[in-house]
Amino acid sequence: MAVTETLPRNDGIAPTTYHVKAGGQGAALDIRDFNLWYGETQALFENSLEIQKGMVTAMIGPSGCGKSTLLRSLNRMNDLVDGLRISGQIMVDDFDIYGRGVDVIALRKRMGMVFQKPNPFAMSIYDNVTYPLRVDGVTKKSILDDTVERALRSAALWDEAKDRLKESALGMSGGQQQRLCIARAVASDPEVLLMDEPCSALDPIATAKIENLISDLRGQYTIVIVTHSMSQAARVSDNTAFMYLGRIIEYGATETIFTNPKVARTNDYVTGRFG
């Protein structure tokens, strides 16, 4: 059975209600009251959040709402920005990720990252898989070749790329560019896919491809999803989390999120009423 739990909040728009699915493999990332401010103006508010192992996890919510802010602060690519100040914390195998003297780029390494649009580097697809192990210094080629088909088997697409692997990764459509993508995210086998809005700039035809693909790396991989798309989330995650001006409203399987939430707000959210 599913727990619920009401976590405390003073900032008079609604405690987030948890539920806890049962039977997990524990949690990948724990985010414990976390907030997030861009100069003095301040994205995310006290998000409490258990990724847990092996599953989807969707975040869904209004545009706006913090999605891709927190998505983006489980491997500090938020870092990036001018005037970014945070308290809280974001656990990872027990120690926190924005504690003094980690080491950024090892952490990046444990978190592939796919973003809205494909990002492939104007290079060969043989190239673009095997990135980033040059950068780590691998060079063997043996290694390399190995990598390249287990990635793109991963990422459904070694049948198109096998015998085209030297050709520019520009050529490929837009679909293939996006699984490319994903390929040369896990190529370096992360312990976790971020996913920003994955499907965004893609056709139905390949966005049924990469939901499929999602489907078939389910338990290789934990894999957080910022999607606008409440059918995707449907279809794809385990849980769901619904965030609306910062802050996580509720959290839970996505069945009940999406057929029996406990929270008004979220119910006007997946029902159509608000968005």
Contents of the next structure:
Amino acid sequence: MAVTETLPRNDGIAPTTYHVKAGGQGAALDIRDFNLWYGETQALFENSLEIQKGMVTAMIGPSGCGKSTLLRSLNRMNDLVDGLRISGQIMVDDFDIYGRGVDVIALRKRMGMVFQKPNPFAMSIYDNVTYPLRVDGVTKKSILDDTVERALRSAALWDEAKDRLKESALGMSGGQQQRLCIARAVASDPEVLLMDEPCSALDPIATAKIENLISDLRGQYTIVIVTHSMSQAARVSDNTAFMYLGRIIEYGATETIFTNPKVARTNDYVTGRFG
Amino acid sequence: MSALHEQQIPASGAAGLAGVAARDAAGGRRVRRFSADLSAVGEPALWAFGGALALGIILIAGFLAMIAWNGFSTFWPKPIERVELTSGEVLAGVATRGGPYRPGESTLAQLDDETRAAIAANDGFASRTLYQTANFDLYGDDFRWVSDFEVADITRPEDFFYIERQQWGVFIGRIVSLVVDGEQVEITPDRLSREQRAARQRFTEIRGLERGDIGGINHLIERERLAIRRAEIRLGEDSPEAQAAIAEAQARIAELQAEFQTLQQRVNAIRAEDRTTRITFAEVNGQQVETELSQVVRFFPANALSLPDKIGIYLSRWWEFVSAEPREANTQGGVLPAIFGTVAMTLLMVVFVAPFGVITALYLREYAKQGRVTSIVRISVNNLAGVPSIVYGVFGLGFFAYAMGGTIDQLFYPEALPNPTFGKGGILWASLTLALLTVPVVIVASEEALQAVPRSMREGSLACGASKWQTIRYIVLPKALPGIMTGMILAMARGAGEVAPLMLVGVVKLAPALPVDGFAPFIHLDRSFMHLGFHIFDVGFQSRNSEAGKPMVFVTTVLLLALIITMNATAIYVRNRLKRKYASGEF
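Moving from the form predicted on its own to the form predicted in complex with the partner chain:
Shown next: the complete complex, the earlier chain at its head.
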């Protein structure tokens, strides 16, 4: 409620500005007029966003602006919250992921997710990576072996981990654990990778590795990354969405957002004047 | 550095808890904290609580030490004393304990002046000793108090034996004669122990035949009898099928009875042989007792033992205690059936309580909508833990034994009625009752363990496309398992030591048979059983001669404690292994 009072709809914030980078292969995810409430509190206001296939889309904005909420809406992770309500649509291949009869489990298999803190399971490295397949009922060893190698190579972890696949994942360093989580997320060969501040718990070297990895994965997967670090967004992303108080203020090519934003508030944020 | 000095500093502006800097002679500054008002200082409370804790620990340790000392010293062979009293009476016995007491007026009146003066000088107290005089069959008493002033002389004759018998308890006296196969033989220690071992072997053989083979035949005959009864009930008493079945069963019974006769003859033959080997004892006043040598369980010259002999006797008594059946109204012999009953009942309880408690906790924590109803359920579960255990016993008897057991009897065992099969206390109902008693502990602990599984783990699994159940099954439960195990351990500790409810639902003083034996279906959950906790109560407070049972109380307590500690230690070991396996990787 306070949000609408301090931000009347016509102060130049509400309208979303589209400046989608050329070369997009069309929308992997199309968010249309998406509103979200936690109980009585509205967290997202009329978000509309086309996330381009095969590109890295960064979401930036000050704490509590709703960027994580929006990200977690994309694979319906927010369903775990009591009293969640939504309106609007999020389209994937012409079906609404909040529509009736949607198989949430199948949806999540198409959307790999990497969390803020590395959360490997208390199992061996091998079992961690194969977990998405095993819950699907895959037991054939050759398939599992191939998947482990492919996923760990994708996550640039194969050389470090190939000799200790049977060891506990909990014995790895934080950066390795996070790359393992990325390997786990890509193991089921998803279309989209959702990353929720994947480097916030890591040191600079591990962060650099993850960023390189994101660059490597560009093109293979559509990546949506939420980040606090504007330099990171500038480094890794093709498109950037700036969010503020539950609204998407501006969305466009990353260079544009960082060098020549259309909205004054975006400029203030990316130049560090607030946030 | 007076209080005055310290108080001046806040006045000069360095307020609050900051340190005060005082110039030291050696240079540099010493940092001191201000002393605060007494009410603001925690130290007195700290000392009080710490002291109370220390006192509690000392009390518990002392209690355990007392039990351990009494328990472990019981089986150590003690010397026999021959006591001559001033009245001319003579007795022989083992001094068990003693202490000061106040002699009555009439006793004092009979004493000479010197003794009376000595007692008066001691504030009216004299000291006395309790002797285990044994020989219950001759005197009708096992123990006797002897006041010190009565004693004229104490000797320790080397030819006195401490003889543990199968019946009538201990005999203390000399061995007079030994008859082997009807012929008097010379008594040498070697010969005696050899003959005694042979006699005991005969005794074991007779018992084995009676319990095992004859018991088995009785069991089969009873089964045939029940089969006849069943045929009568199911098929109608006069129907030709029933008649045929009855005839068949009766033929089998006749066969079994013939077998029974042969076995009985064998037993009688061994018995007759056994009766020809006899031993005669004489107690201190010369009265003689003759018995079969096979009745002698253990004998030793208590005053002529070397240390290795004593250790041997000590160990053999312990071995008998943990491996044999009780005798002499549980005050002698072993407690194997009680050990077995305790362990079997506890394990069976765990089998019931584990799935029930964990599934309940899973539903409450993972599936139920958190709200008013779940909090009411939770409060109720917590309150269940506070219900007096005897109430559970009454409930178990009424609901499990009479209602459920009675129904089972009517449906499945009508042929045995009016004798109940399941419609009485038994190990199944006892375990279920204890499971009910301990399930709140498991639920609460499991819920806490489930709650402690980090959200990020669940989310990680769900994001991989696992279903809720898969997440619980592969991620949440393994992670919560150590906590759940802690609940199980608490439940086990409580269940194994519980006695009151068991007295109503299946524990007996002396169980004729173990719940597990060689007859189909091998595990007899309807049978009543023995329990160490109840054994302590029974031996210590229900036996004809509580003085004779007293040492057994301590030994049984030591054993019960050891058993519970062992079971818990095993569970804790398993839990710690699990914990290491699922060690947290969070940082």
